[in-house]
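Read the single chain below, which is given as structure tokens and is the form predicted alone.
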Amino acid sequence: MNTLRSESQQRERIPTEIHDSSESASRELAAYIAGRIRQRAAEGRSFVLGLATGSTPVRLYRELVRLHREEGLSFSNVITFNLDEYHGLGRTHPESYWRFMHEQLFNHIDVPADQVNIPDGLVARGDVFAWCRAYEERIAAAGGIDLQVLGIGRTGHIGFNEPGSGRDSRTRIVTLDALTRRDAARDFLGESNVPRYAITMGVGTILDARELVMLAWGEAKAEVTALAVEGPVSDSLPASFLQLHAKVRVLVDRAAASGLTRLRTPWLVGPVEWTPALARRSVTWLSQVTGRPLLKLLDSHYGEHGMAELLTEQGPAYHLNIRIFNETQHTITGWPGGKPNADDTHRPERALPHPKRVLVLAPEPSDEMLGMGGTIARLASQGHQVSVVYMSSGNLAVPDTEAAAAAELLMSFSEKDGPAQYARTRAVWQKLMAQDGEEGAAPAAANEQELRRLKGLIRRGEARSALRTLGLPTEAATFLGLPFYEKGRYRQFRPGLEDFEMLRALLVRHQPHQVFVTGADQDPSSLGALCFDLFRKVLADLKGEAWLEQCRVWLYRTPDKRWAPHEIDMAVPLSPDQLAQKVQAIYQHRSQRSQSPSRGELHSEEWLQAEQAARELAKAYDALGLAEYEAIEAFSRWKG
């Protein structure tokens, strides 16, 4: 068991290091790995390194490549073992982990090919058991794994050890959890394309490594990381077994750390500075855990929940309750662009200027409707100049089945009067149909521009239809089409100077009074986070521009990443009709609807998630003792 390092970490059963960013954490780990490699090389010995895949270790691998190229780090004495591989995928499949590891790391360093070990996705089912035993024997023959790098999935899995995996499990074939497959659906252009099985090192195999390092980035990993670090050991959360290891640590960025007690409720683990923001967070939390409205909290409730010091500094409860109630009430507005000719002292947005130039930035089409469709309609109806900017085409998110249907429609129109276009479209359609239903088939022509162009047109049409549903003209849409997206694919995007210049020119051209943007605190390799980081860099470059001094930036979130009440600076209520309009707008994004291959029925529909999220936020405000609304969309002001 690991020893306690500070009072604030008293609930953490694994040493956890919080970094300002995934980049700084990755640099620290890469430097540590480099030191171990060089030490072993000086001793004339090998270093056995266990590796993970997915978006989490991408920045680590880029830093290792940099160390090799710029600082002469040699990997000639390194033997690697990868955690897992999808069963049924060959090495050339775009989503195979063999291909991922070579594209991200092995092709760029000097590790000998015969020292690279990755599970074979094409081993025959009847031979899997023997193959897995041989993999374990190869690890043992190498002397065991010195350092194993891990990520954590939303189900708490490490490797592909899904909930239910035992402490002593070894390398084997496993059935993937439904949530794991759903999370991978976008990479595979549809959940039906995601393999159902994978070969993975077992929990016992992982725990045999001499040292373990688990990485977690982004707010989506906050809850499960906190459970793994602070909760009980359980096979329902395989990552919790890491608590049993003698030499393990967890590296997180601030977003992924937000679920830890020392950040979520720091007053429960030590003395704190009771800033206004922390007071609001703690009192809101107290209302939620006691199930009492803000104005009905008593001194005794504060004392029973570790907040007596707050009462001493800022109480009594009666006055503190009223202050937090008023602060929360002032976030509510029906005028997200500011109400003209009104006192805006306690309003979240300025009255003037009116109308405002408003930019809504969406990483890909539908993000803006999911997060703030009702607010977009409200801004437009109140006379503001609303422009919705789609930073990417979103073509990678269109399933092949949708593209095939669109191609058939195009063929029916162009067969007689457009033979050249008909021939091109038919070629795409034939390739799509040839792979329809083929087990383990790669998404058809994933890098072919003709297919991606067709899928981009599908998403453009859906986006325009959604805007019309909200009452906006189609001219309100700008399809920026950032090149990094068109040239790449998920988990491997790398924005560059061309993308920076395009976004900068757009902002300078519009000189907005308001910008609504999403992606902050997401997994840094996600499209949303990359787009937000690009936006952040552009604003830093424009610092000092007169128009920017008058521009306010509002963060919105999609339904799977919801705001807590204390994080909200502007809450926009929606009536039943406005909520229905938002849902109808989301529904226009037909290519993004999910089909369950097992039941043949719709599941996890985005419009249902968005509707539920907006209703639940309204209920949360109601539970705090504020007015009861049908639904609420929420925003946090970003100050850079």
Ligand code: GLP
The other form holds:
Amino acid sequence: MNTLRSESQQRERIPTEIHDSSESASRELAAYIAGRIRQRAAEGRSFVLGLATGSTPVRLYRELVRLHREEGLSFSNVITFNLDEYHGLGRTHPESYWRFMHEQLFNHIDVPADQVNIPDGLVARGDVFAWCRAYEERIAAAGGIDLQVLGIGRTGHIGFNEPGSGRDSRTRIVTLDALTRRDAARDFLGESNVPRYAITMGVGTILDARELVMLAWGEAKAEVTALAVEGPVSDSLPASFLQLHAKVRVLVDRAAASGLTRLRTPWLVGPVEWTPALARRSVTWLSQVTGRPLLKLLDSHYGEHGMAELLTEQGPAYHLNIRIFNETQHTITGWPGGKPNADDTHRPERALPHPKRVLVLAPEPSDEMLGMGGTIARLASQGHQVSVVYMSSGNLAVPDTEAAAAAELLMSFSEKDGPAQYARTRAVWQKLMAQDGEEGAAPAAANEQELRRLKGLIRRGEARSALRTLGLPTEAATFLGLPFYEKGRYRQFRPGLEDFEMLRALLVRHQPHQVFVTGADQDPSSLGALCFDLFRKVLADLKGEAWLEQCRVWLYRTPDKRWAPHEIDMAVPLSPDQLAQKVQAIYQHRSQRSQSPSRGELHSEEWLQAEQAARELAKAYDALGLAEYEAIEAFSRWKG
Ligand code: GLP
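Next up, can you give the form predicted together with the named molecule of this protein, since the form predicted alone came first?
First the chain shown before, then all remaining chains and molecules of the complex.
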């Protein structure tokens, strides 16, 4: 365990280990768990392992399965207890944690079925209390949990202990937080299908385990992880209770670690090497915390905020302010593909060649509009050859109600002259009708090929319509339809060689001068991160190709993860009209709109989020003392 803490970790109240990737962290933890299991087996004793669900532990489970298969690790002496289960879901429901655990782990190892314990989602409401007490008793009878694995939800929950859960809470039924339900909406093919209740071990139950390991991957977990590790202990962030445990550690990848003081503002916790990037980050931060534009920062502000050393090395404030102001100013361009016949020394993109072949990669339709609709319109209107490549069909994100409406339309359209198609569509429609209203039923027959094909076609139509809204020809769209998506479910996708080859062939065919791509730093099991990873591998494979040497890769982000000003290498301003056009384009993705606006879920609508993100970035630039724009879309240059 990491007990030796360095100066830079002084604010961390839980020992936190930063790993290069979620894979290396998962491998390390799996090896540790294997060691503990073997040690107990040698003593003729059992090992009691507490387990979690969600995408976070998926790699850990894969590694445990590998250790079982390839290195003879036996789980015959292991007793498991899972943290939680949705209330109302039976074992066979595609999203039940029972099913998840069996598919991810238990079916592939030799743990005896009677040593596996998972809360029962179908206990009648009136019996829940007694059932939960019995679960606690079972844990006690097994000798208590030796090691509990935990993930963290964006509300700061552990298990399903949402904010408000007390230090001493025990296994019980809880109401899920709105944010938690929204995060699960993808898995359930619509927020309205997400259960409202769950059974979870309590905070007290978790703290009773002899050892705790919490895992967090991806940028979306950075803020909440930093609060849990560095913030006060409070029931408004249940993961902070882990600080009270004597044997606990947190394993994070770089993206999830990025909110920790030692990475976010390292100059506050010790001496740093003042690289140009760190100087820009810290001065931008100083402007934000003091609420003063860059050019109005004084030496005293630097001194009062732990930046005296920077001042000594690179100051005075006057020089530093101007330098960082200029650097930031140079990120702004109305010419995202480069400005022909202009001096490009200080521009984010080269003037030549012009026009450029531009490839925009979207993990699924609408990602590109949310992240860079305005920029796509500009690139096209400035004469570049823009191709938008939809990597997956996105059909899993189409609600059944949309599919039913489309099926009805197709049926009436093909009734007279397309009997075979009519019959196929009717079969899909009948299935949709049959499952409607079944309590706790799987929302869609997610593996039904014909249904998924129909949903994929819906998204294609929307994507084309969105491109037309921006003035692009329909031919600008390429539907790559990577096979891994068609074979999988959210959180459980596994791209393979076939996907790699398809993307590789596409890049070789296009030989782009510019690629816009998203997904870097996302939760590694998310669709965006998997698509990015595939792209990264293809580029590594193509390394050395002449055209690739001339190609620039720009990262864009969807509104759920926004750029901080210091991370931006290219900022493309949008006029009010351009912003309205972008919103209009996003609006074409009608299957992605909220299905139940009456429940007050309107705030999560994608076009509103995208509009707000672009406006807020413009405000942030304005606050730094740069020009005041209506909205900005931003990119960071990927250096590989
Ligand atoms: C769910 C689970 C938690 C899990 C969290 C994070 O709500 N009940 O145990 O830690 O989600 O999920 P993910 O790992 O997919 O980010």
